[in-house]
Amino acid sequence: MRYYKEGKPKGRFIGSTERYDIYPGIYRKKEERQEPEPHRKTEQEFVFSYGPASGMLESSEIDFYTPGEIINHVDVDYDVRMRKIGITGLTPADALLRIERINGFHAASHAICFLSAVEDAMGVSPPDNVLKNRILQIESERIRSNLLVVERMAQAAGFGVPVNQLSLLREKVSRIIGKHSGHRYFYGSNSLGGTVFEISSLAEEIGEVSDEFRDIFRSLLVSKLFINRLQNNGINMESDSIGPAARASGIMHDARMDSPDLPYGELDFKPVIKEESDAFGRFMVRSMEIGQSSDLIKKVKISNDELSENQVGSVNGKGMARIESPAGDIFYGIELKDGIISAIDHIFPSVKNLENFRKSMRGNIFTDFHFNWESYGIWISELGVVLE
């Protein structure tokens, strides 16, 4: 394991990472894992159930505990999406087919993090052009994901015109990805030490999307109706926040800045930071990251060297990797025995984002719900997954 190790962390952890020391020394604050206490319904409260569909992108049931208007507590039931996915006993190549389908919308992020962990277990480092190619994939995926979040927030306001404009832009990004990788969701685009993502004209095409989004973004900013629904909605001050939710609260947590798995340091990367701590702040971070990701794609310079590919063979070892997906930290821990996966551990960003969303809904009203929910970019498909 080149970068991370097992054992009690010296500083910050998220999810179940208290079993791994995977954060650098800049996170020195000691944290104790505290499971949230179950909410006990009071005599003044009734439960308002919403779902399992009702305008949600994915099926789930959400229970609101309220005495009439103010939300005191929120439960999210995603049992309908529970999936046990068999990974152990497979070769990394066979497992990858399942890993990249855990959340198809973030397939590149999952695949690249998983492959990085396997490569760590093998003790091999992909060539520089492969690592930079992976950055291009993740940043293209980030643009599409952030477009979806902004689109869903505009949809909550009933803004038909920007919703359709954003949907069209998102489709353009999917077609760009499909053109350069062979699949709209990067399926089959990555392998151990290799990739098939062709990059000629990518920067120009993504740049056009970013320019078009800028005009839509400005139109949303001047809408008082829209902005008023976001400001002071879903205030999140949790120090263990991740992804856009953290950066919207002034917390500089970003694996692109502090994880050595991908060479973002060569691109002079600095995260977008806001101080609003609410749905508006998360909207601003995601919107600004679309332009930032486009600029990063332009900065990446890749040689014409042939992209290589590694074979596993009869390898024994443990490996870990952590990357910044569009929603925050993804972590995979892998153990190989004779080239076969014997153990796997994972942390998906939607778990932490859901926890912080539930806290941020306290004191809000139901009509604030959709704006707040969409601002976190939570994927039910990531919540209901057990890898075994």
Given for the second form:
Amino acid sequence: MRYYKEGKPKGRFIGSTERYDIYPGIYRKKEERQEPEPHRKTEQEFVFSYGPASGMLESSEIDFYTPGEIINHVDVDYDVRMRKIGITGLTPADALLRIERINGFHAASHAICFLSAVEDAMGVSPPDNVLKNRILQIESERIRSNLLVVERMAQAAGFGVPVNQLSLLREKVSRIIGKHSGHRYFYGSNSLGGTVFEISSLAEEIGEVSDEFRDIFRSLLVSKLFINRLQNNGINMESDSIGPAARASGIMHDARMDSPDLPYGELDFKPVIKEESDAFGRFMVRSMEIGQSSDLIKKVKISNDELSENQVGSVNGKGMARIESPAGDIFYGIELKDGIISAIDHIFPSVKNLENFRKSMRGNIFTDFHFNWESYGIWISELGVVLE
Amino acid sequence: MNINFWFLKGIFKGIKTEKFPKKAPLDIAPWSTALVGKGNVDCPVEAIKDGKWNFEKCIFCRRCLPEYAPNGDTAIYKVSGNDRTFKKSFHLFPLDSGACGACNVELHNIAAPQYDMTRLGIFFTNTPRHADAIVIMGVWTEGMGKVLERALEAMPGPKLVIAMGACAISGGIIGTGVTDKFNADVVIGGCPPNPYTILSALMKARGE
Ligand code: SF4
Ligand code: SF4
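Please give the other form, namely the form predicted in complex with its partner chain, since only the form predicted on its own has been shown so far.
Once more the chain from above appears, this time first in line as the rest of the complex follows.
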């Protein structure tokens, strides 16, 4: 393994897989932690259930424990739509088809992280052009993901015009991705040591979307009705937060800074940090990262040549990788035996984001729920899944 | 900031809705359209058998290149039951049985200004009691199978069952298809299906 060593914890805690605790560049055997006591319904509380079939984008059953108005506790049940996906026993190429479909909206992030772990296990390194092309994919994906988060927050406020303008932009990004990669969700766009993401005019096309978004963002910022629903809603004080939720709470957590799998270091990258800690802070970070990702795409200077290289490496080995998906750290650990995956470890950002969302709902009221939920950008598809 | 402000911003933006279906679709990502080619290939989901491509199974993974390639045709759906009752107003109840999120977003996208489903009399509802059709996405999962049964019971007749995406139709590469357990009147191919494909299939489902 190139970057990861077994050892004593150092730096921020990224999360736990089934077997390991992960820190930047370090893994160790998972420490047993006491699960928090399940919430017991008090006599004053009743349970208000929402879903699993509801107006939300994905299915999950959400139970609110409340004495009337204030929410004391929230449970989110995604077992109802649990998918079991077999990965071990497959070649990396066959596994990749399934990995892309864990969270289709963040398929590039999942695929690239998984491939980086496999390449680490094989002891191979793709050409610099491929690594930088991967950055272009992830940043394009981030822009679309952040547009959806802002759109869903505006939808919660019933703001028809910005919702339509944001979905117009999001569809434009899907078409840009479709045109440059052949598939609107990057399926089939990545392989070991290779990529299919043609980049001529990408920076200009994404730049136009970013400019149009800036205008909508400014208008939302002066909309008191909207801002009032976000401020002090879902305050997140958890020091182990990840992704935009961490950065909205003044915490400098970003795998683009402390994971060497992709060459962000060459792009003079500095994370967007806000101090608000609430849904408003998360709205700010997601919005400002749209412009930032567009600037990163402009900074990447590569050609369309050498976008694949046959990767011949070891068929036995262990590899780990971590990248910053639009919602925070994704981690994959892979073990290869005779070219076949014999074990897989993973950390998906929706797990930590859900935990912190639930904590941040305490003391809120039901009408705050949609704004707060959307501000975390949680994907049930990443939660209701077991990799076998 | 008042409502008039947003109203004016909307007006200044102009009309963004395309002329589809009167005019041909614009900007189609190739790997969401029909595949044509010759011969047998090593397809991970057996979508190519005896030289024939089956849209109900294809996950658009590109493994069959160069023998097979997309031809830009978005009409990859099959309608075995339609109902003209829904010609003026067609209310859809989306149900995620075990999807990856991409089908969910593509269905949501037919409301985007480029497509604007409401001009065609198509709407979403978040209760099966108001639904004319249920749109099922994702593989069959036990828990959602029960939810699906209850939703179908709650829907008033006439009603249509629509299976959207390779997972719901055949299980794709992830699991078991929902159509193994429930009969679908309409199947919409893709992984995920293109919004143009979804709109065309919905219009066909109401007898257009
Ligand atoms: S694109 Fe993939 S799933 Fe579809 S026919 Fe070709 S090989 Fe099979
Ligand atoms: S058909 Fe494809 S896009 Fe749709 S849920 Fe299944 S894997 Fe996702």
